Every structure is written in structure tokens, then in C-alpha cells.
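The chain below stands alone and is given in C-alpha cells; this is the form predicted on its own.
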Amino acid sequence: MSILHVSSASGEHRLVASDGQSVRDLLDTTALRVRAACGGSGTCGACIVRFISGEVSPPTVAEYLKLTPEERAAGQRLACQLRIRGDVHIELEHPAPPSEWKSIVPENLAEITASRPELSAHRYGLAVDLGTTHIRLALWDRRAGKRIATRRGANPQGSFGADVLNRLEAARAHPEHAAELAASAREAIMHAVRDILARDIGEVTPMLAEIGEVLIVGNTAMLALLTGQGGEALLDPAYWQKKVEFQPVDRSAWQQPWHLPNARIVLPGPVAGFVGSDLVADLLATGLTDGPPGSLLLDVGTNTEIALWDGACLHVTSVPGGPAFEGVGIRHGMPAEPGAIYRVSRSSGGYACATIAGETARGFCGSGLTDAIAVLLADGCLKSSGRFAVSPGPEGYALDPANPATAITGIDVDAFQRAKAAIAAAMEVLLRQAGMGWGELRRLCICGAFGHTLDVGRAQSLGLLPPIDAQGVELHADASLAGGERALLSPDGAQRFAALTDTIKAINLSLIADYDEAYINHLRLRPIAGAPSP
């Protein structure tokens, strides 16, 4: 790994880079995007930066064609052609206009080798993961089996509240809010698509007509709000174990404002209640049912979905894990973005906080909050009850006294405890429903951005995860998107979703008599009782 130092009008920035990564690809995962219109081929010549020092690739043919000898002598390079081979310092004088859309970091993307060579027209396809907090999508050349570009950005529905029930209630109580919620999500998806086409292809309107399929997965609440269907049923517990339809009333009404005249809009059906098609996409991405009995999957987020494969049946449920794992509702919480603390370790005289992209700490993402609580517990600063051994005061316990954004409060710890207790109790219920015990777990798939940066051992020490052997733990970032991509590149993608759904037994935790007792038993910060040590 190398460090890219970027000087710009917004200040000095320090980004962690992979060796051989282009400067453009790295900057596109941040707010420091360069101007671009050719997808990184160097033909537009718009992504100019000034190279100051470091180990980089030599100028390419594209740079000799687009830059004059005087410009090259002054250090100007094309960011898409400039590849990092060590620590590098550049100056970004003319960044692209600010955008809420960023590229997904390459290491979070699944490697998918599939294609649709039979396609003769409308060869492009779009996979969308509509999450409570974020929207992620990928544009593919399906015929060639090539991922053209990806984007991630905030779900604008968050203005109606971080909790899905708040959004559903707003939609139920006010029809105008329901229309606004649906429109905001649809418009966000199209803004992201247009951003890809403008920057990564160089054409917008002609390419929209070449998109032949849009496949959208999401949790049930997001699908209900997107389509304007089934929201009231979700507020009725009687439907939490039943299938609810979430399909557009008129798909052409989507195609027209999206300017996608040839796109087939596909919304695979959710399982039931609050178990959505995003969980089925996780199952496709991880191949959970191809594993041994005792394979467990967690998609941790605002709405946490859990699946247990017993060799014959998939037992699934969901819990309102709370927004703590998304960095919401925490004093200094934030999404897993540059500046988010994702790892905490002891250092001489205190603690060291590792941040995404190596930037100055601005707060905690979910994995960073987990890490911080585990370290404070191990050092005796926190008790297993979740209380501080010595009250840190209303501002909380600052891991770095010089940076208030590194502070953890008692309310933060309480939010974490409630979320992790709900998840642990739900896992216990699924095991009982399958006639299994903790010791029979053989495989654990943790999905989502939260799991990708998680220290599994520390999560186990708090009772968030069962202490199975480390060799049986897999971290799958953006698994829901990956499952959607796999379906997009399959001639029978929708059928693959349906086939998995038929093997699922959905469990409504509100109908489980001793779930509340299990929840209380898992509130303390300690490893899961009764589970063998890894």
C-alpha cells in the first residue's frame, strides 16, 4: 500500500492507494474527483493533475497526444494514466464539480466472471442495491461481461428519518410524502446512472436507450417506498411472515422519466415482512446453501437480516438492529467514508485510531465503534454492563484527547449494546428453530460495509458474533450488489431469486415467546454464553 498526498483548494489530503492504482480511480472514491468524460482511456484529456514527486508510471501515448511538451515539463499528467507505484504527491487545481456520488472502492467489489453473449441489442444492464442509508449500483456491458463503473451515495429518503418505520409511517399518513419518498429514490438512481454515463462513457442520452435491464434489490421497506406498494401491510404484524408484493403499478411510468425506453425493470420479490430481496442477493453472492449445515449469514445494518442454512432449509429473520452500525445516532458517528475510524489499537500512552483513506478522524463508522468499545472493555475503562468505570463526563471518553471526534459516550455504548443484543438473540432463535446449537456453526458470512472493516475477534469478545473458528469467517463487502450483478448477468436471474426464496422459512421474532428473554441475556458486553471458544 502507498500514500497519495493531494494538495487542493480544500486543503491537504492523504489517501491510501493500492500499488498500480490510477490516480483517477482513487480520487473517484472520494469527494476529490477529477474532471472526466472518457472512462479512463485518456481520450478526453480532462483529468489533468500536477505531479510533484513520488514513484509513478511513465507518461503514456495518450498523454503525449493530449499534453504539450511545455505542459508535461511543468508536471502535468492525466490522472487516468498516472499510476501509483509508491508514495506520491500531486496537486489538484481543477477538480470536478462536487457530487454526492462516488465510485465503490475496487476491493469491495466481487469478482464476477459471467456474460450474456447471446444479447444482440440493449446489451447494457444496471444492478441496484437500494439500502436504507445508501444506494449502490453498477453498470455492466452484459454481452462482454464487463463492469463499466459503480457508484454509491446517500439514500435521500433519509430526510424522513434513519428508521424505516418512520418513513413507512410518513408515507401512510401523508400521500404527498409517499410520492416524495418514491420520487426521491428513483431520481437518485437516475442521477447516479447519468453520472456514470457522463464520466465513464462520455455519452448520456444515446446510452440510456442501450440499457436493456435494471434489476433492483432492497429490504422490504425500501421496495415498498420505491414502488408505493405494500407499505401499509408492513406496518401490520400479521404480514411479517407473509409475502407482500412490491411491484410498480406501471413500469412504463418509470421508463419515461428515466429515459430508458428499452429497459426491463426487474424487482425480485422479498421473502416476507422485513426480509427483503437484498438478503436473497446476499445468498446468491455467498453461495450460502452450497456450504455445510450450520452456515450462518449476517447482513448487518439499520435493518439486520440473518439466514441460517441447516442443510435442507434456510431459516431467516430480521431485527431492527438500529442505525448504530451505520454510524447514525452516535454522537460522532458517520458512514464508512474517508475520515471514519474503522480500527482502534493501543499505543504508547493511549490509543491509535486508523481511519478510512488515512484522513483525519471525523467520527466512527460501525466497525470503528465496535473496535473502540472492545478495546475500552479490555482495558477496564468500560464494565461488561456497558457503564464507564469512571464517568468521562457529558462529552464522552476521547481516544485522542486532541480530537473531540474520537469520543465515545455512554449513550453510544448503550445503542451498540441494544443492537448487538437484538442480533445475538435472533441468531439464538434461528439455531433453536433449526434444532442446532452454537457449537454446530461451521461457516459465518458477514455482509456489507460494516463487516468488511470489522475485527472479527473483537466483535466476538463483545458477543456480537459467535466465536467460531476464524477459518470459517468470511467478509463480503457489498454482497447485495454482487448478488444483483450475478442475477443481471444470468439469463434466468429472476428465477434464481425465486428458487432460493422457495427454500426459505421466515421467522417473525415478535411471535417467539422467549425472544425478549434472550435479548436481555445478550445485553452485557461479553462473549456469547454457551458457545465454544474458537
Partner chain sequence: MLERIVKAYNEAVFETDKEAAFEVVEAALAGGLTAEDVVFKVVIPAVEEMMSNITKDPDANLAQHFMTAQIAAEVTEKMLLKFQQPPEIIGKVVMGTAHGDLHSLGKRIVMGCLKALMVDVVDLGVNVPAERFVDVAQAENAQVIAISAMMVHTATGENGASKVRRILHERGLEERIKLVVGGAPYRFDDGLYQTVGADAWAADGVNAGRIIVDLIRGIKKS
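If the one shown is the form predicted on its own, what is the structure of the form predicted together with the partner chain?
The next block holds one chain only.
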């Protein structure tokens, strides 16, 4: 790993690069995007940066064609051709206009080798993971089996409320809000597609006609709001256990504003009123049912969805235990962005906080919060009850006394306890439904960005993750998107969704009498007691 140092009008930025990565690919994952109008082949010549120092690849033919000798002598390079071979310093004088959309970091993408050689027309396809907080999507050349580009951006519905209930309530109360919520999500998807076509292909309108399929997965609330229907039913418990269907009322009303005349719009059905198609996509991406009995899947998002494969049946549920891990309700909580503390370790007499991109700590992302609480507990600063041994006051306990953004407050610990207890209790209920004990778990798939920087041992020490050998733990970052991509690239994608959905037994925790008791028992900060295998 090397550091790319970027000087720009917005300031100095340090980014972590992998060896051989192009400057453009790296910058595309951040808010510092270069200008671009081709897929990084060097043909548009728009992505000019100035090389200052460091180890990089030599100029390519494309750069000789696009840059004059004077420009080259002044250090100008094409960011798509410039590969990072060590620590590098560049200047970005003319960045692309600011955009909501960034590329998904490559290590979060699943490796998928599949194609649809039988497709003769409309070879492009779009997979969309419509999340409560973020929208993630990938455009594929399905015929060639090539992922053209990905994007990740905020779900604009967030202006109606960060959580699902507020949005459903807004849609229920005012029909014009319902229409606005539906339109804003659909517009966002199209902005992202146009951004990909403009920057990664260099042609927009003709390419739109070549898109043959748009496959969208999401939680039930997102699907209801997107299709502008059924949101009211989701607020009514009578519908929670039932199978729900959300389909566009009029597909042409989507195709027209999208300018996608040839796109089939596919919304795989959700499992039940409270478990969406995003979970089924996770199952497709991880191959959970191909593993041994005792395989558990955990997708920590705004809602946390959990699936247990017992060898014959998939037991599935969903709990509202996620937002704390995305920084919601945490004093210095933040998403996993530059400046977020993702790891805490001991260092001479104090604590060292590792941050994303090595920037000055601005707060904690989910894994950093978990690490901080685990270290404070192990060192006796925190007690199992969640109380500090010595009250640090309302400002909290600063891991770095010189930086107030490294403080953990009592309220943060409380939010963490309640989130982890909800998840642990839900796992316990699923195990009970399957007649299994904690000791029988063999495989744990952690989906979502949360798992990416998580120290599994520390999460286990707090009772957030079950006791299971480290070899059995797998991290699948953007699994819902990967599942959607797999379905997009399979001629029977929709059937595979339906077949998995049919093996699922969805459990509504509100109807489980002892869930609350399990929840309270999991509030203490301690490892989950592994019940002995029968």
C-alpha cells in the first residue's frame, strides 16, 4: 500500500493506494474526481494531472498522442495512464465538477466471472442495490461479462428522514411526498447511470438504448417507496408476515423518463413485509446455502438482516440494530470515510487511533467504535454494565486527550450496547428456531461495509459476533450489489431469486415472546456464552 498525496484547490489530501492502481481509478472512489470522457483508455485526454514526485509508471503511447512535449515537460500526465508504484505526489488543478457519485472501492467488489454470450442486442445491464442510506450500482456489458463501472452515492430520500419509518410516514401522510420519494430515488439511479456513461464510455444517449435490463434489489421499505405503492401496508403489522410484491405500476412510466426504451425492469420479490430482496441478493452472493449447516449471514446496515442456514431451511429475520454502526446516534460517529477511526490499539501508556486515509481523526466508524469499546473494556476503563469505572463526564473519554473527536461518551456505549444486543438476540432466536446452539455455528458471512475493517476477535469480546473460529469468518463488503450482479449475468437470475426466496422461513421478532428477554440478556458487554453442542 502506498500513499497518493493530492494537492488541489480544496486542500491537501492523502489517499491510500494499492500498487499498480491508476491515479484515476483511485480518485474516482473519492470526491476528488478527474475530468473524464472515456473508460480510462487514454482516448479522451481529459484527465490531466501534474506529476510532482514519487514512483510511477512511464508515459504511455496514449499520453504521447494527447499531450504536447511542452505539457509533458511541465509534468502533465493522464491520470488514467499514470500508475502508482510507491508514494506519489500529484497536483490536480482542474477536477471534475463536484458530484454525489463515486466509484466503489475495488476491494469491496466481488469477483464475478459470468457472461451472457447469447445476447445479441441491448447487451448492457444495470444492477442496483437501493439502500436506505446509499445507492450502489454497477453497469455491465453482459455479453462480454465485463463490469464497466460502479457508483455509490447517497439516497436522496434521506431528506425525508434517515430512517425508514419517517419516510414511510411521510409517504402515508402526503401523496405528493410519496410521489416525490419515488421520483427522487429513480432520478438518482439515472444520474448515476448517466455519470457512468459520460465518464466511463464517453457516449450517453445512444448507449442508453443499449441497456437491456435494470435489476433493483432493496429492503421492502425502499421497494415500496420506489414503486410508490404499498408503503401504508408496511406500517400495518397484518402484512408483516405476508409475502409482499412491489412492481412498477406502469413500466413505460419508468422507461420514458429514464430514456431506457429497451430495458426490462426487474424487481425480484422481497421475502416478507420486513425482509427485502437485498437479503436474497446477499444469499446469492455468499452462496450461504452451499455451506455447512450452521452457516450464519449478517448484513449490518441501517437495518440488520440475519439468515441462518441449518442444512435444510433458511431462517431469516431483520432487526433495527444497525444505525449505531454507521455512526448514527454516536457523538463522534461517522461513516467509513477519510478521517474515520477504524482501528484502536494500545501504544505506550495510551491509545493509537488508525484512521481511513491516515487523516486527522474526525470520529469513529462502526469498526472503530467497536474497537474503542473493546479496548476500554479490556483495560477496565469500562465495566460490563456499560458504565465507565470513573465517570468521564458528558464530553466522554478521549482516546487521544489532544483530540476531542476521539472521545467515547456514556451515551455512545449505551447505543452500542442496544445495537449489539438486538443483533445477538436475533441470532439467538434464529438458532432456537433451528434447534441449534451457538457452538454449532461453522461459518459466518459478514456483509456490508461494516465488516471490512472489523477486528473479529474484539467484536466477539463484546458479544457482537458469536464465538466461532477465525477461519469460519468471511467478509463480503457489497454483497447485495454482488447478488444483483450475479442475477443480472444469469439467464435464470429471476428464477434463482424466487427459488431461494421459497426456502426461506421469515421470522418476525415482534411475535417471538422471548426475544425481549434475550435482548436484555445480551446488553452486557461480554462474549456470547457458547452453549455446548448437544
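Superpose the two forms; the largest set of C-alphas matching within 1.5 Å is the rigid core. In this text the structure is predicted, and so the values were computed from the model without any measurement. Numbering follows the first chain given and starts at 1.
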#### Entry: Rigid core superposed: Pro394 CA moves 2 Å or more between these two forms
yes
